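Presented below, as C-alpha cells, is a lone chain in the form predicted alone.
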Amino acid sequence: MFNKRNQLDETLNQMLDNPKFHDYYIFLTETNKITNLTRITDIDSVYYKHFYDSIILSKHLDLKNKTILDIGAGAGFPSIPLKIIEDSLQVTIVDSLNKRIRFLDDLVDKLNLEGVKNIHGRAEELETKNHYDIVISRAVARLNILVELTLPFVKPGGWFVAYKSSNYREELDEALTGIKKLGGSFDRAETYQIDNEESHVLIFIKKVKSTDNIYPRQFAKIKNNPL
C-alpha cells in the first residue's frame, strides 16, 4: 500500500496511520462502482490527489474549534479529510446533487464523525451569511464566480480559501473587484506540489467587513454578470 510513504512529511504519515482514511478510501471506491463520484480510484492517487490535497490547508490555518463551510464538496473533498485530522472542526457541506449528499450522509455514519451537516441545495440559497470562520471550495468554478458563492458566508475576520491550479493569476485579477465589493481582501497564495505534478495553490482571501445582504445573487446572474 502507498509505495511513496518515505517521501512524505509528518502530516502525511499521520494521515496514513489513521484508519479512517483507509475506511474512506474503501467506501469511496466501492460506492463509485455504482455511483459516479470520482475518476481517481487507485489508492496512491486517492491519497495524494484527494486526501493530501484536502488536508494541506491544515498547514496554513489553525482549524481547532473552527466552523467551516464547504461549497460543492462532491465526494467530501476537502472538508471530510480535514474533519478526520481535526475532530473539533464543525463542518457544513452544501452540494447541488442529492446522490453526493446521500453518499456523504452514509460516509459520515461509517466514519463515526460528529459535527458534520450535509445540505442538498445551492450555495446561494443558504441563509447563514457572515457566519463561518472558514469557507472552502475545490474545483467548483472560476474565481470571479466563486467569490460570490462563498465570501457572503464568511464572518468578518474569517477566511475564504480556494483550491486552484498554479495558473491562478488571471482568475484572481478578474475577481479582485468582486472580492472588494463582497467585503474581502486578497491576502496571499500558497503554492504546493503533489507527487511532482503541476503545482497547486491555496488562495487566501480575508473577510475584512460584512457582505451586503443583497449577495449572493441568483446563480444565473452571478454567471452571466460576475461582479
Ligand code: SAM
Given for the second form:
Amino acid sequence: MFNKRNQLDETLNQMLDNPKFHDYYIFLTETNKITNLTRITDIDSVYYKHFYDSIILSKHLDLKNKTILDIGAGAGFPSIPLKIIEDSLQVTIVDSLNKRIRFLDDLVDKLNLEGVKNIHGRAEELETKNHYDIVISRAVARLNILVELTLPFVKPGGWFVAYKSSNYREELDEALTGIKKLGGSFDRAETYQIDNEESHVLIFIKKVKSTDNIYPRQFAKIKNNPL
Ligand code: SAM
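I have the form predicted alone already, so could you send the form predicted together with S-adenosylmethionine?
Shown next: the complete complex, the earlier chain at its head.
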C-alpha cells in the first residue's frame, strides 16, 4: 500500500491524508477496466504520476477562490486533484472525448465536489475569452500549438501553466512568438521531481494583455500554421 510520507513535503502529506484520493484511485481503476482512461494503474504510480504531479501547482500559485480552466483533462488531470486539495477552486474542464466527460461527471458526483463544470467540446470553440484566473493543460499538444488553445481564455493578469516533461527548452523556444502574439509573456519554468526517476516542469506564462478576438483560429490552421 502506498504511503511514503516526507516530513518536508506538506503537499505530499496533504494528498496522503485525504481519503478522496483513494476513492478517486478506486473509481479510476475500476472504470478503466471497461473504458480506456489511463495506462497507469498501480497505486504508487497513480499517486505519484497523476495525483502528486497534478497538485504540484499548489506550491507555486495561490488557488483560493480562483477560477481555473483545464484544457483536455482526460480522466481529470491536473484539475480534479487540485480541486480535492483546494475546495474553493472553481473548475471548468473541456475535453473533446465524450466518454471522458461522462466519467468526470460520475467522478464529481462520487467525490461530492461542488463547483466543477465539465464541458464536452473543443477548446478552440469556447467563448469565454480573457476570462479565467488560471488555465492549465497537461499532455495535450506541443507548446506552440497549445498556447493558442489556452492563452486566449486567460484574463489579463492571470496565468497559463503548461505541465511538461523536463526537456522543454526547444518546445518553449518554438512557442515564444505565439505567446507574444496572444498577449502572453514567458515568466519562468519550475522543475520538480515526481519520483526517483522522473522530473517534470511547470511553464508559467503570464497574460499581460487581452488576446485579439481572431484567436484561437480553427484547429487545422493552428496545427498546420502555428503562430
Ligand atoms: N490531461 C490529461 C492527463 O494529463 O492525463 C489527459 C491527457 S490526454 C493524452 C489528452 C486529452 O486531451 C484527451 O482526453 C483529448 O480528448 C483531449 N483533447 C485533445 N485536443 C483537445 C481540444 N482541442 N479540445 C479539448 N480537448 C482536447
